[in-house]
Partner chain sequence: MSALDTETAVKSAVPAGRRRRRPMTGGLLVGGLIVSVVLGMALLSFVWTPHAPTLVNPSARLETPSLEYWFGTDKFGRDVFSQILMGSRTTLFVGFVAVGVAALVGVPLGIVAGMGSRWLGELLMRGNDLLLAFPALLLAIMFAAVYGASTLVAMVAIGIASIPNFARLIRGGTLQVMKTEYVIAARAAGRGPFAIGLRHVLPNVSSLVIVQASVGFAIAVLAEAALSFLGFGTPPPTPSWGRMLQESQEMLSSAPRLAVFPGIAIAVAVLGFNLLGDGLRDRFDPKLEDRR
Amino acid sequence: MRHQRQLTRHTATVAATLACLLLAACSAGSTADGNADSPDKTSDTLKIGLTAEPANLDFTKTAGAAIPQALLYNVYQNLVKLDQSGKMQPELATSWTLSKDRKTYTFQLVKDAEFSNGAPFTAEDAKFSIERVKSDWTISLKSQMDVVDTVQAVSPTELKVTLKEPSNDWLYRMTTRLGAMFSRTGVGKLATEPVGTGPYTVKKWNRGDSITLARRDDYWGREPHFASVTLKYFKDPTAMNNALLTGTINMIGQMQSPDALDQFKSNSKYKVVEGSTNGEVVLSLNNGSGPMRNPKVRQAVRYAIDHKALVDTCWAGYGKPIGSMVAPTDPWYQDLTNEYPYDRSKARQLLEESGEAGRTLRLRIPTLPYATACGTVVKSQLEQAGFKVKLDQLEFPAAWLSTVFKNADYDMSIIGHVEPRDIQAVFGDKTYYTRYDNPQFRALLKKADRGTQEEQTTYMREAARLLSRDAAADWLFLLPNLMVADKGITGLPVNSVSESLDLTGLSRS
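Now give the single chain's structure, the form predicted on its own.
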């Protein structure tokens, strides 16, 4: 650690993702059981159990939550980041100002940050990183950078970004993977050799098993406590629980079998965190083709789902019904669960009126714990309302991403969307896998982005209500933040509010 004056800017934060169960619209990656090797018991090593392993390490070209979960804030850093409470904090920018017309941001940057390849971080790298989103990134999230007009490196430590129009959302997006800073000389092998300014580097990747991050000896800021962190991936939630019980891992990043939580709550060797995430478990409906193009079929689906019974059955009662694509930690959250209260007879009536009764719906779900657990419940509830449902489990990520996410070859699916404030990403693009196409909805999102903060909240609430009333999907529940760790692990977040499993605030007492 070379610069103690950076201490105040690297206070403890840990924003976990939901086990990345998810996609990218989810996540990317295959998973595998951990082996029974004994962990290093020294105080500066940590092993964390997770669910979805990245398919590669390049989130600029591979959609999903698994890659930023592992790398963001740890290997890569941003100009700004989110703390545990969801508030924006400086990272590689020490401060920033916004012009009176709300279009030009001027950032003052740290003077001494270096990339892991030895190159200094300057405003030219920040300019390169922002412009590269539009020129070289391929994932759909890149469109969130379209509002940028020009980027200017005023000096090595001053950056000016001018937007085409005022945007409430842009600076927030700079806390996500879109705002990751890259070295101009370090983007040649991003899929296997990420280069960032963060406190960790990728030391080893055992494909199908684990990723080990090593603390940088030459890190420019405050050293994190752990010198080595291994992210160990499990297909089987029971195997992950057993790994914690036997000491193979020290922490479960996101509990995938909530019904097993009591065994840890009653054991003084462990601490359990129960909080909230921004991960919406969505019963996705294909608005663009097949029977789900018919709004009465979509409405019938929503009336047919008993959300309380579903959460009690498949997720042990943990999880919050929300009614639309907004998490309670967002300022424009509103409880919309009463838009479509459980009503089986109403569901039957709408299905008959739709003219689609008798057609078999394809419920195609990924092989992820929450999806497989809840898929059978959804199928049963829909069949009780008169639907015919064929349930297919698709290997995740490859088969699900190809079939559902890329080709939209499905009628219904179940996936957890964990990206923060992702209502626009999931429903604002008619080419996205949900195929939702509503100009009024998109207009509301635009008004929210251009307006005052008060107007942003008003229009975002209108957009969420419109989305719910259109029955563009059914929101099964909001994933809880359920973490379990050895009792000596400190810095665990109550709420998971970013894409990152931020390791920099974790410690051991």
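Bear in mind the structure is a predicted one, so any value in this text is a computation, not a measurement. Positions refer to the first chain, counted from 1. Under this definition, the rigid core comprises the largest set of C-alpha atoms superposing within 1.5 Å between the forms. What changes on going to the form predicted in complex with its partner chain:
- Comparing the forms between the two forms on their rigid core, the Cα displacement of residue 212 stays under 2 Å.
- After superposition on the rigid core, the Cα atom of residue 159 is displaced by less than 2 Å between the two forms.
- For residue 201, a C-alpha deviation below 2 angstroms is recorded between the two forms after rigid-core alignment.
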Contents of the next structure:
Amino acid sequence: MRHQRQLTRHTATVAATLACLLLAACSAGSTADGNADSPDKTSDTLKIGLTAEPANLDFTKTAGAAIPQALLYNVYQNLVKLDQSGKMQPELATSWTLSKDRKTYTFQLVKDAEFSNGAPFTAEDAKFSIERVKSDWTISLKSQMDVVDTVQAVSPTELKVTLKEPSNDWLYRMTTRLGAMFSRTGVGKLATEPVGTGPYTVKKWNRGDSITLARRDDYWGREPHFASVTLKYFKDPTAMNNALLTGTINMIGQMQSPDALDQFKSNSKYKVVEGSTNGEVVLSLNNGSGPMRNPKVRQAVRYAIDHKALVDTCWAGYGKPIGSMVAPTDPWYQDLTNEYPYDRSKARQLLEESGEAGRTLRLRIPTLPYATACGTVVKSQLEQAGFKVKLDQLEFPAAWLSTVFKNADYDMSIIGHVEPRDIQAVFGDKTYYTRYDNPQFRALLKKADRGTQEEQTTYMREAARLLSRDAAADWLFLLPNLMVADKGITGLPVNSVSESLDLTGLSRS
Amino acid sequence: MSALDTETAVKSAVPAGRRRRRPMTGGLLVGGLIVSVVLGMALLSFVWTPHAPTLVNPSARLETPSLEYWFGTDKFGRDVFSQILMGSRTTLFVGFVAVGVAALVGVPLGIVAGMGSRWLGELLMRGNDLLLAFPALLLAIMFAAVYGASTLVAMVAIGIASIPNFARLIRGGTLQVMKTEYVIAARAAGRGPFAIGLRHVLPNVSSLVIVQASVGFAIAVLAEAALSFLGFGTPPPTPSWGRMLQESQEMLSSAPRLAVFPGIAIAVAVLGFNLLGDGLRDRFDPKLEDRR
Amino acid sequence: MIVRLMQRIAILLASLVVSSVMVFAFMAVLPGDPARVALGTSASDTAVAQLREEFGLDRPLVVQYFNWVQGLLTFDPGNSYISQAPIGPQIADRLLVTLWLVVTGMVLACILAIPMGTLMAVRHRRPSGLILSALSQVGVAVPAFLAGILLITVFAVGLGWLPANGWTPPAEDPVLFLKQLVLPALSLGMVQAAMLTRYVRSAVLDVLREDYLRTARAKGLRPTQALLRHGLRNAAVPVVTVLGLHLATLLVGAVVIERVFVIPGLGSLLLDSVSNRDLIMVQDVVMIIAMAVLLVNFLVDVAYLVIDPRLRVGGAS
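Having seen the form predicted on its own, please provide the structure of the form predicted in complex with its partner chain.
Every component of the complex follows; first up is the chain already shown.
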């Protein structure tokens, strides 16, 4: 009995201690500095909600869109960058010229740029960064720099890059992560401590929660408005909406639940931006093996999908049907949605003719909001056209990457290809998971890359049409750029066409 | 988790043979009724649903409840009532697999631990306790990581995590049965342990199994809901109450009914299984008689 | 007594060893080469081989196991394959967050459950007791995450009293910390409370029928007085046990709540690591949770030894 009493007393003590701790935590509150949200230009802060948190900060070794989204143009800078209308703008290069044979680019560089580790930015760093892609990077995109022959630092402010053959695409790629400029003395800890010339540095990373970027005092260019920007990551779209509604964040960088958009549109406290992106939501088909090798089955799939109904149900009507792998902001965009207009009976007929009607198709989708939503609709639509579909959900990223992307163990999948101008990357390589192998298509891309601007447009259009005709995949829709922000936030990009979430233009009125 | 449940149940449920019949309690009645309704819904869904539950219908998005769509439709234009009906199937499937796995392993384990030597019993129970270090949700997430998310995988994991509950309870029951006169008599008559286990112990602990199965059902339904919510449970488009709830979240402000129906379905089903379990336990338990 | 205690400690150690082997073996089964996953799908074979060597993945499993255990014992589990950041501090940070959540949830649960359970027992034949009983039954049947969603909808989005989600360390902004803690702790605590009330009720009912309480009443104490003075302390013993056992399940139950409220705790670390196939991280988090559960069970065992002399002699028999 005595023991029992003692124990109870102990419990009481523990509970009391806990209560004290709570109270102490409560009363200690007054010491925190009252960082009021006065619109003081030098100390204004911003919190942005995003979906995919980077696994680390090294995009030279880790694939995916999350790292460049946070770091490019903000922490790292390129020689040239893309503005929101997709036009090329100077950044660390003030100007550039192209030689007559279209193989040599000469860049004039800014004089006073400095890395956040104090080292000055020179042509030697640019040379180092470009050459490093070939020697140290491991991500697949690095092959887009294979065309580089020699890089030469003529003077500290002049850089000469000679290509093996003319390439329109190369300069464009210099606006992506591939063109990010690194310091020769700052690549030791890329995964945790990135060093760039940009206006922000990574100040704090609460893993699993947020990354805080702080404005540099010694930035060489025009200082951005916000002294600190916190990128807060939400797995769950609803949680992100709620965070904006209750003031935990000021802005949603990527709306992942368009059905919830109405509550912001109808509320005068918020502004909603609707624009275009590079994100083609693709119903990828395995061109290399299984029933999808048969062109008739692929065509049947394309006829069976009612894109209007699909966008209406799974993405609340936001999102543009595109018909091929070209984003509307690219110069050679053309409307190819009529190549395979929705026709259920034709789909049925083609499926019968193909002789594969009895086969069950595996639709293996990643656990991402748009894929889950569209997967449900695609399955239903295909089944109504006589297909047999089994839907598997694979956890994203790891399970989906290894099963579908790496091993191409699938018949159909749904994924948003968000990299800019990715028609070549996704369909130009027969070992890529789409397993699309068409020499004619590759020849067109090559011609486009080598030719003049006009030729580029012509051949790219031809390639996109060929791809669509071949039914190499079905393009469900183009992901819209849906942003929601507090009314006072200005400078929101209408279109998201670069790899970066460019923070430098954001401001508060 | 159910150490106390176990104790009270063990003290009482044995021997089952000499129990006198007592009137049904309210809880038992309500619980039984709810469970029958869920069962009925699942059976009904095999022969009839008002609409095809997975048919996407863009022209009928987000309809409010009507004669056509009793519970309205979701953002895909799918009939919510039909999905609830089909979802009851998932729910029962979940329960059967989880409880099946747990009982199939846990009951023999408990009986062997109760009938064997003290040393063996102690060893088995320690191993049993070790399983407790891997709670159901943890095990299910680990399993989903290895074998991919599916209802079956999740349920086997939950079943495995529930083995200790069964084993512990049944061992307690077995120990009591082993002390009864007829077992002592049977042993004296030279019957082998296998025969005793099968002929005397198993029938006498069966009431415990039923009680624990009912509680296990409730736990499994809750776990499935949580896993589906996390994306590790039933993959779409198979209707599942847990996933319906998860899908409804984004439209909670504009269409709260989408959360209300599956939410109520889960809560009521769990309530039913719990009440049934409690009711059965009370019925088998003379000690609790004066409490009601 | 000492012998018994030593026995319990030996069992704890053995359990830890066995469970570590189980966790390690299970993780070794995971499909996908962790080095390849870490480097992305397009990495060259040489790069993968290099990383395998760097992390010792090319060594025999037995060696890997001992390296891992050594890392755990020296509190230096090394770096994650994916984030390349040290694992130890990450787990410690996340564990602290989860502990705040779980302990606060538990305290709230006790605050709700003990008076309610007692009331239910005292009035178990009256309508008020029955209503409370029914309420607790309903509470048990509501999934914690549903409670969370409802709380957010009402108190954060609807009334705007509290933030809908997020987490701030108490040292950074204590007021915000508490505000953000309320809803998740409450959703965890309410469901837990519903379960606890039932244990409290049955424990108090048991006590009510004990002789010493009748004696106390015979001495002229009113039932409530008698209960408060003598009963509650005795009823507390089984309740404390249940509390201990539930603390372990709560650790895992917090996973869902952390997802709903976007809290960077151990649960979200586990989920993120699973989806990134951060193998070593998953392994460590699972082991930490298992260790916590085993430790709590051990403490409950020891507490029993201290409390109940009868238990010093034998097990369940």
